[in-house]
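For reference, the chain that follows is the form predicted on its own, supplied as structure tokens.
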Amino acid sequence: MTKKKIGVIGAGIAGLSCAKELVSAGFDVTVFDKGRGVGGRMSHRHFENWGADHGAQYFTVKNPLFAKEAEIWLKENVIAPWQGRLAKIDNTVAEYQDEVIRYVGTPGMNAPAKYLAQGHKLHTSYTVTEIKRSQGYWSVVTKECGELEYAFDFMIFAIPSVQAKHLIDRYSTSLRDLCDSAKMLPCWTLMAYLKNPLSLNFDGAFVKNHMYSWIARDSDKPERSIYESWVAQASPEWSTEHVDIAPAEVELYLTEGFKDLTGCECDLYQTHLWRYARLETPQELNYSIDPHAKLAVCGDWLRNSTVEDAWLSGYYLGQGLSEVLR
């Protein structure tokens, strides 16, 4: 009997997850990304003698699935705890200890995406612009190619809310309310080298009352460049307030904020904006199929903006689906 195809938008954790699962029941799946690489939010950004993780800065664990995927991690040396000194910063700065183990992509955060992506059906640098329906079949129509030559049974969209809803809006109205219902927050990133290390006694720090909301020495990490490097994110206030400023009026605030916390100009710099970065309200959804319309939704953006419970939607709706389509 021919495998049923199945298209999957998003190579982030989720998608990558949910595709592992779908694969792992038989179905023949092709996934799509319109990064250069994979890992979506875990993202790290190589320059000549030096890198950052300028999306998600490490993750924890705590649900007994996902527990059980990181320790495949582990074994792989895909990711590695991160014992870093971390303070947090109030007016004043203050050590901060606690007993979670967190844990860092190596050697860099896109680590575990990369590894994910093993083996699979894997198309990046594709824009998904628009889906069609035709015959009983999903086409996709990318910016880059147009049309492509494929025909889906069905297909999956493990992409923010707002990019989902423009793609499935004609189609699904239970999906596309879904999509409504979930407000993402954007996050202003600065990525900073360094010429002389800082001389600061922590590597992360949780800052509050400032217009970052965290700082990290990204070069502290397991297996990163010797280079001092540093990622400064800004606060889900700052950011929103900011999210349609000019990128280089945006640049000066981010490094005069970073010598503000630091005591220290940036040598070189980059900056990011991820527009849909953290989700405002956690939900308890793990995903949504519509199994009329053949089509079905995961991510982060329904449960809650971790990496942990972007991985468990991702394999609740490729076990979900699994069992529909048999």
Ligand SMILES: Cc1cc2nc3c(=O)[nH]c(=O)nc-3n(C[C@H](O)[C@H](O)[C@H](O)COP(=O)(O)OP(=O)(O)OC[C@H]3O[C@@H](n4cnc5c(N)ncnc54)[C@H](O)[C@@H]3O)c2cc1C
Contents of the next structure:
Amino acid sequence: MTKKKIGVIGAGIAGLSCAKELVSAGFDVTVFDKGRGVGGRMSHRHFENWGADHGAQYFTVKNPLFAKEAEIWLKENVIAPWQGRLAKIDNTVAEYQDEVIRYVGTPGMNAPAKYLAQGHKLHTSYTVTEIKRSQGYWSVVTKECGELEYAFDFMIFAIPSVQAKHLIDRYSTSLRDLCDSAKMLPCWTLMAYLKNPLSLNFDGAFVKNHMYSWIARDSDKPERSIYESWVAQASPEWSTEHVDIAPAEVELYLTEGFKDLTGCECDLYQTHLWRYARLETPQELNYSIDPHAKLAVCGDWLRNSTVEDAWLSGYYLGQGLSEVLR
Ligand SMILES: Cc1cc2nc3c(=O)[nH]c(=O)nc-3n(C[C@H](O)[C@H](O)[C@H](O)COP(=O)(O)OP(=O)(O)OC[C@H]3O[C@@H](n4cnc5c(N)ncnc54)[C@H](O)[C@@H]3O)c2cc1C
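For comparison with the form predicted on its own, provide the form predicted in complex with this ligand.
Below, the chain from earlier opens the complete complex, with every other chain and molecule after it.
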């Protein structure tokens, strides 16, 4: 019997955990991603001699299923605990301690995604612009190569809600309405390289009453560049207010804001706008399948914006769809 073919759009942690479950259940899975690499919002940017995680900063583990997966990642050396000194900044700086174990990818935040992607049929640098239905099968149209010669029995969207809606719109009212229900907020991010180490007594700080809400010494994380690099992430409120501002103008704000917090100018920097960074209101949906249209969605936006929630959403869809197609 020929294996059922499933197309997955999105090689972030949700798409990859879903693909893993489906392959284990015996399906023929092909994954597409518009990025040059995998990992989506779990990403790491390399520059000449420095680099930084500019999306997810670390992740925590609560769910037993995810704990099992994290154990594998630990054994495979693609994650490690990060024991950076933490602080809370609210006009003044106060030391912050808790019992939470914070994990980071090694040597970059995208390492677990790279690990999960091994052995999959994966096409990166393919932006899916449309899906087409013909004789009961789905094919995908890409920006780079037009319509590809695939005939999928089922299509999965493991991408942020706004992007999923754009592709699903004509084909499934229930999934389209679901996408509409999940509002995602932006995040302006600064990655900074400093010639001299900053003499601050913390490596990561939760910031209040400032344009930034998080700042971290990326080079403190395990297996990172020896050069002093920092990441600063603007709050959802500030990012929403400045989402359509010209890059040159926003760069000025971001670098000035960094100086205001640390007392230091960046020697080199890069900025990045995550237009769909985080979900506004957590949901308890896991995933959704439209069996009539043969389409399904997964991703952090169906639960909460954490690496753990995204992984779980993909995992549960993989399990759920295997049941439906059995
Ligand atoms: C700035 C920031 C900070 C964060 N901090 C943390 C943190 O500290 N801890 C934590 O646990 N979580 C954090 N998160 C959240 C976490 O990164 C996400 O919840 C999780 O990575 C989402 O995974 P996903 O697979 O659902 O989506 P994504 O990672 O967004 O994956 C979707 C993938 O789909 C691809 N794609 C989209 N559209 C198309 C298309 N049309 N065609 C082809 N490919 C497409 C994208 O390139 C991407 O690779 C943060 C996120 C951001 C942005």
